[in-house]
Amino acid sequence: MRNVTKDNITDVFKAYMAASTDARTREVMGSLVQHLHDFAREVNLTHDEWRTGIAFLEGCAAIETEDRHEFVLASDVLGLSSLVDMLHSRPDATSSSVLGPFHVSGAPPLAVGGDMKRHYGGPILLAQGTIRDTDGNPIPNAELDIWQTAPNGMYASQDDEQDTFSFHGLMTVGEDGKYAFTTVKPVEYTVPSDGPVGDILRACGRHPWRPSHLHYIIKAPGFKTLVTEIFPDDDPYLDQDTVFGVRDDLVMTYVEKPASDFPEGLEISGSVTETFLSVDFDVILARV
């Protein structure tokens, strides 16, 4: 096509894809470019603004490492990650929520009732519940991948002072579907704002704060894998999560209890001498 104009360039692009045998690729790429071109026409995008956008992408690539995923973070703060989650969440199951850029694969085994708090200071949190199907039946032998920040608000992959798998654990539940573990009460924290994503947040007048939460990935044969987070109902950032991860069904309540109420059969049973926090949160998985 020789006579490409601002009005026909989108159709020309789609015509160039006619030879593709992948219908989904044609659909996705065609729609992406349609919206991209429409956006540029709508705002009358300038050369300087275009160069700023390219510089943003180059800046993300420049600081991307195995432990820092700036492109994922960009998707998170723009709401794209959460939108994709919500598009594919099942209404009869626990909502999904963002994976985030700080998950570390290969976490060590954590027994049911195991402890992730170890030597760290801060309030003890006992988290427990049952992994169920949509009919309310326990799902036996499900795998639960757990991770969170340390009391300083940093994940292990961000913090040289922490072990590689600090506050990470991989649990396999029993036949009853029940999980339980102790950890330190999670804290609210800021996403990294010293790179291109931080520039976007500041330009938009936004803060970088996330409410405190626990991350879960739950897998079981025959069920859809769930990536989610759970949030306490008293967190000050619950209604202004910078990555849009909060859902009504993911909000839970910490209950403060005396040390005498700490149950038997957990790794730290018998050693708890102060009040602790307890939360019960059941997870519902949908079948594939």
Ligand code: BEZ
The other form holds:
Amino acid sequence: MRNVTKDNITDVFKAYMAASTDARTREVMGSLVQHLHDFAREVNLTHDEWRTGIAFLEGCAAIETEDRHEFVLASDVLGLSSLVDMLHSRPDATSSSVLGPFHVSGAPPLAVGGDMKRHYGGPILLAQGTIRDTDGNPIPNAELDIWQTAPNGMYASQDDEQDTFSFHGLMTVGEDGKYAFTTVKPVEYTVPSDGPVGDILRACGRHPWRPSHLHYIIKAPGFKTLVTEIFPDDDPYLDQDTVFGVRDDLVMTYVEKPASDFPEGLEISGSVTETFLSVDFDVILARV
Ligand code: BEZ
Ligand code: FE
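Go ahead and give the structure of the form predicted together with the named molecule, now that the form predicted alone is out.
Now the full complex is given, and it begins with the chain already shown.
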């Protein structure tokens, strides 16, 4: 086509793709470019604005490292990561929620009833529950990968003061599907905002805060792997999570209990002298 116009350019793009043999590529790319062109036409995008967009992408690429995933962060704050999660979440299972950039593979084993708090200050949180199938039956021997921030709001990979795997643990759940561990109550924290994504947040009048949460990945043979988070119901950022990760079924009450109610049989049983928080969170996995 030699007479390309602002009105036919989208169809011309699709015609140029006709030789693609992959139907899904034609569907995804055709729709992506349709929306991209419609967006430019709708807002009458100027050259300056187009250059700002390109500079944003270049800025993301410039600071991208093994530990800094600015493109993923951009997808997170734009709501795309959460939208993709929700498109593929199973309605009969626990909701999934953003993975985020701070998961590290190879976390040390954490026994059922083990402790991640160690010498750190802050309220003790006892988290426990059962991994179940959609009929309510316990799933034996599931693998539960747990991570969270230290009380300073930083993940181990962001903080030279922490060991590589502090506040990370990999638990093999018992035959009865039950898990339990102690940790320090997570705190709310900000996503990295010193790069191009921070510029977008500020330009949109947004803050970089996330409500406090525990991250879980749960794997069991025959079940769909679940990546999720648990939030306390009193967090001030629950209704304004900057990465859109909160779902109703992931919001739990952290109940304050006297030290005398701390159960036997856990790693720190017998050494708890102050009130502690307790959260019960059963996880439901869908079959593959
Ligand atoms: C997190 O929860 O660790 C996270 C998620 C998205 C962006 C940044 C951090
Ligand atoms: Fe997080």
